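Here's a solo chain for you in structure tokens, the form predicted on its own.
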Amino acid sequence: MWWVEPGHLEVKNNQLSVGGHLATDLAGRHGTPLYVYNGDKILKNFRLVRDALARHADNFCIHYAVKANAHVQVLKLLGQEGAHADCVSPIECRLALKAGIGKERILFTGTSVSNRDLAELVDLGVRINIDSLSQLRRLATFSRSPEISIRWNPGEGSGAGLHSHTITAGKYIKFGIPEAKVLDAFREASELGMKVVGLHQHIGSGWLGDDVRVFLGSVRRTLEVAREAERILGRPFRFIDFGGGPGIRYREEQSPFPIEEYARGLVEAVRTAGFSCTLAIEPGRYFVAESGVLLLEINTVEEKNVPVIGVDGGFNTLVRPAFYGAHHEMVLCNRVRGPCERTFMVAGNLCESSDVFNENKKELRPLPEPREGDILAILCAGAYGYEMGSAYNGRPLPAQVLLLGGKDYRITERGNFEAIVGGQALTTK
């Protein structure tokens, strides 16, 4: 099975093992739905990226994209390894601070940023990445003290990503200041007396191998803008941030992301252009996605119009299949290998016809014959899983468990009625 990895996902006596723990044992101890993250796998992937860059560059930093998985324990793990934080909201900044990542290692990159957010960010003392001229001007009305960088949108043909929803550069994209206005943004920031210390790009996420070529093309354009911007500012940048993007294998036919080619190409482009400032990147999915497994209990096995497997979670638990048409491998934890003589709709427990874990309602999934009470594992669920969850239909968020050093730690309790109703006013008097 293509997804087997020693020390992470293994098959023992035809049962799924995650980080040395039988998945069925984890489900029995902690209940389902359950997110399980292998912390050792997170660290392994972070070190792969760090070591690849270190083979080619001396001056670099890695910002972890907090939105991929914002649990404070995940942030602690990565922060202790030296990761900086890429945050998209003031609360993500606070989570990073709580995890011990210092404010000097946090870069806020938001969009449609309110004055309320800006005031909070100034109070927190984090670096702010400017997404629009409006944001720049509004920030200048009440503070010129924070260090800022400017995010630009490299424009048409520069975007790349696993799905159209994850492409973040191009004409019909809301992010960043467009090419025609980006140098004016540096001029205006300089005139306003702002402390501009960097330039930022981000063209999309979930890249596969061919996307590296598109990325390196955008890098060259960003370096051209950086050279002009430094002339306007009259001083060199402290850093240039090239955003995130490296993806993972969700399907067998996909190839692993070429991390060495990515790191070598990026560093060579920066060096050839003559820049000596810090090179920054912002991976998220690459570090955490493969570490995560979502465990669900099968409660229904029935022939309806098609064979249906009903489970105790829905797209409130993992929205990627319904939202992106995303593919995730599925495994019967207590019967991994077996004849796949039928295909099934894997259906969630929400009152929505789109609530299936297949890519869509008509793409049925081959699986060994399931039984009610079996545990189903959905793989590569460590990024944009729990983070995109909700309590829709009154279905609480699942518990979360971190595996580390041979032990399992429950790091988030399962949601309940009190968690859902806690913020609601129970009286109008």
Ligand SMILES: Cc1ncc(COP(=O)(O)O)c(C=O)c1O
The other form holds:
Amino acid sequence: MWWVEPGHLEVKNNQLSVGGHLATDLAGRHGTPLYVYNGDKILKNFRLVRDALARHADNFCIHYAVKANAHVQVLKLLGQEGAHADCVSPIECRLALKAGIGKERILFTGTSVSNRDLAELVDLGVRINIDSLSQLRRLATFSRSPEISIRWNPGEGSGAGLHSHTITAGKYIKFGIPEAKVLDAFREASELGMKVVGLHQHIGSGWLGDDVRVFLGSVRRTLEVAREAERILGRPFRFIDFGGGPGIRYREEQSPFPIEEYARGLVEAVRTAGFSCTLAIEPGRYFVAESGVLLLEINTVEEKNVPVIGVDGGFNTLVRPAFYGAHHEMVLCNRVRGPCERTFMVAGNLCESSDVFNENKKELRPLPEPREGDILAILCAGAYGYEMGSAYNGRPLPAQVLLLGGKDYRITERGNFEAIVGGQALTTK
Ligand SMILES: Cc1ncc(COP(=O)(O)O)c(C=O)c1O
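Other form of same protein, the form predicted in complex with the ligand, not the form predicted on its own:
Now the complete complex, all chains and molecules, led by this one.
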């Protein structure tokens, strides 16, 4: 069991425990489908990155990418540990503020940002990372007060990520200002009288070993742009933000993310280029993915054309397998170690053929012989899980539980009929 980690995921008497709690007990107490996050594991992963950077740099900050897991309790945990916040919508900014992360610690990086969004962001007083010339010009028409930074796209060969959907640099990418226009953007911002204080890149999400080299290549390109941009502005940047992306181990064959190589390489590149401004990064997945487990109840075990296990959640609960072909380990909570004599399709409860938790419908999963009523755990579900959920098919969002200091806190109630029908007009009169 390569994923066993003392204090986090353990197997005792062939039963899965999470943060010292039996998974089946959590499912019994809170119901399924259920997201469970181990707060200690979130803090552990945050500290790994923070301490690695601190070994090499003295002027850095970590923006937690709120989109990975936007629960206010998760934001509080990380905020109290010193995290700043990377937010992609005004509501994410408001969640970060609610969690006690002050506006001076929030950077908004949106895309296709409307004037309504801009007005709200100006009211909130957060920094705005500019994604397009249009956004820059529209912002300048009604406020020059926010501090801004500019997101650029380091171009072809600079993107990296787990899947083509998570690569965010290159030609056919909607984000940021392309290389050919980025210096003009700084000139224009300066002429418009905007307070430009930073430069930003984010090349993609979920990188592993070799991707760190691609990342460090993009860092060097960003630093070249930064030098030119500072010349245009006539003063040094307050910060350069190198984005998020550090991946985690979703399957046994993958190696753990090389944090030391990443931190050392990044800090050395910035230092060698002669910059002394704040070095910022904004990981999301790395801090929260491993902390989270999705618990599902098995309601059907049947020999169809292939052996099928039916569970009480679907891609509305965790979309990563259906959307990205993503692999997640699955564990039978009360018979973890098997023996595994058969392989199964693990099917969700949505009326969609793509609604299976195997990364590929034809790649059946070896599991111990399941029984109806068993609890199945899907591991590494703490990032881009609940956040990408929906109430499709009238299947409400699940409850969420945070484990902290030996206790389990229900931090989100399960959705229900009222939550779904609540915003609907029940009459047209
Ligand atoms: C601008 C930006 N920053 C940071 C992140 C976080 O990425 P990750 O969770 O892979 O660290 C994302 C993810 O999409 C992003 O778009």
